[in-house]
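Okay, so here's just one chain, in structure tokens, the form predicted alone.
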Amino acid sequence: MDNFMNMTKDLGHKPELQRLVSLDATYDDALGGKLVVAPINMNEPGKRILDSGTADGTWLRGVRSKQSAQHHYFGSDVEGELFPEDTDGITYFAHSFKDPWPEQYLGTFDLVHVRGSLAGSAPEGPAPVIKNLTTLVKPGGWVQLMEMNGSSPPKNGPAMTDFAKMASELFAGIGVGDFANNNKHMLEAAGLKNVQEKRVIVNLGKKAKPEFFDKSIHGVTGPLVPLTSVAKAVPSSFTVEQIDSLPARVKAELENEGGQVEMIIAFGQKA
């Protein structure tokens, strides 16, 4: 995924952060505002929550805004340049989830969360990353993973269908495979208990609520250009011309017909 990271850097951080805000609002609506799906008592103060791949902490701020109790929030990202200048009480630190975590954080968190980042585990794949995440959680704490189902998506129009197929082939090509559908199994293999899975349909474009029409399209189509760059570097059933035309086709289809994606949330508890 180095091509993806390099292209988003070249485009500038601000557009990507704006896209993440749009996507976060779309997911928040689909989840009915329940960003923490794992069964944690958030009314009990003092929870320690880490968001790995946090970018500018949008998810953390969303979680905090819904709580009456006070908790401790931490955000990590391989790109420390994404962190806001005003940390607003959140602790940020630069870190790749492929690497061993700093010793001071081991076994200290009630919740460790990752969303939309596990493709970045290539080429080793998500299993060692997920195992690594479990070292952060205290006994009784939870790991929560949320990823888009690219291998068996909802029924859509031809452009969104091609987008899902391209994503599936891309993930196979970079070595991460169908991780969204396998996260539950990988949490179990990492030794967590009470592992569960929740699937949520997210409406996009014309199928979304009017107030999420633009946000849902922007959130999903924003990374398409860098993703197609990666897709051209792996074995594919698409021609280069078909890959290049995909971003415009998807945007037009979402505007005119709408579409859907399925988010898979897997979570498990440390014994």
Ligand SMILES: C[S@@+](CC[C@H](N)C(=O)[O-])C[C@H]1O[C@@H](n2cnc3c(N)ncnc32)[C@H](O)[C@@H]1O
Given for the second form:
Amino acid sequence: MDNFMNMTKDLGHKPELQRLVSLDATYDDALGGKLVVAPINMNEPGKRILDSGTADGTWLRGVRSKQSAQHHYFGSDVEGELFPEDTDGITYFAHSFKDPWPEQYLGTFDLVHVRGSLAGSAPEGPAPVIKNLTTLVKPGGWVQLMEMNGSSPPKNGPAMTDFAKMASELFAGIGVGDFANNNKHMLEAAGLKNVQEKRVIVNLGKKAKPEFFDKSIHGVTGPLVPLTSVAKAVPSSFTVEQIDSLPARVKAELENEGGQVEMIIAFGQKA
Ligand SMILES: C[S@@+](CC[C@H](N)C(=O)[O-])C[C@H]1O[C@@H](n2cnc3c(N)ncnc32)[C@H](O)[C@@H]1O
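Alright, leaving the form predicted alone aside, put up the form predicted together with the ligand.
To see the whole picture, the full complex is given below, headed by that same chain.
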């Protein structure tokens, strides 16, 4: 994914962070505002919550805004420069989820969350990253992972169908495979219990509620140009011309017909 990271960096971080805020609002609506899907009693104060691959902490602020009880919020990302200048009571630290976690955090969290970031586990793939995440959780605590189903997407128009196909070829090419559908098994293999999965359909563009029309299109099409650059570097059934024309086709299709993606949320508990 280095190509992807470099291209979003070259564009400056602001557009990517704005896109993530748009996507977060779209997901929040699809989840009925329930960003924490794992069965944690958030009314009991003092929970310790870590979002790994947090970017600028949008998910953490969203979770916090819905709670009446006070909790401790932590965000980590391999790109420390994404963290907001005003940390607003959230503890941020730069860290790659591939590396051993700092000693002080081991076994201390009630919830460890990752969303849309596990492609960053390439080329080794998510299994060792997930195992590594479990070292952070205290007994009874939860790991929650949310990723897009690229390999068996909802029925869509031709451009969105090609987008999903390109994404799954890309994920195979960089070595992470069909991780969204495999996260449940990887949580089990990492030794967690009560592992469950929730699947949520996210409506995009013309299929979304009017107030999410622009946000949902922006959220999904934002990374398409950087993703197509990665797609050209791995074996693909698409020609370069087909890959290059994909972002504009997807945008037009979402504006004119709408589309859907499925997000898979897998969560499991430490014994
Ligand atoms: C698509 S963004 C998702 C951001 C956020 N989780 C959200 O849902 O809004 C992916 C994030 O994963 C981070 N990331 C990629 N590889 C990583 C790694 N090895 N360790 C930690 N974070 C990583 C990127 O820097 C980026 O902020």
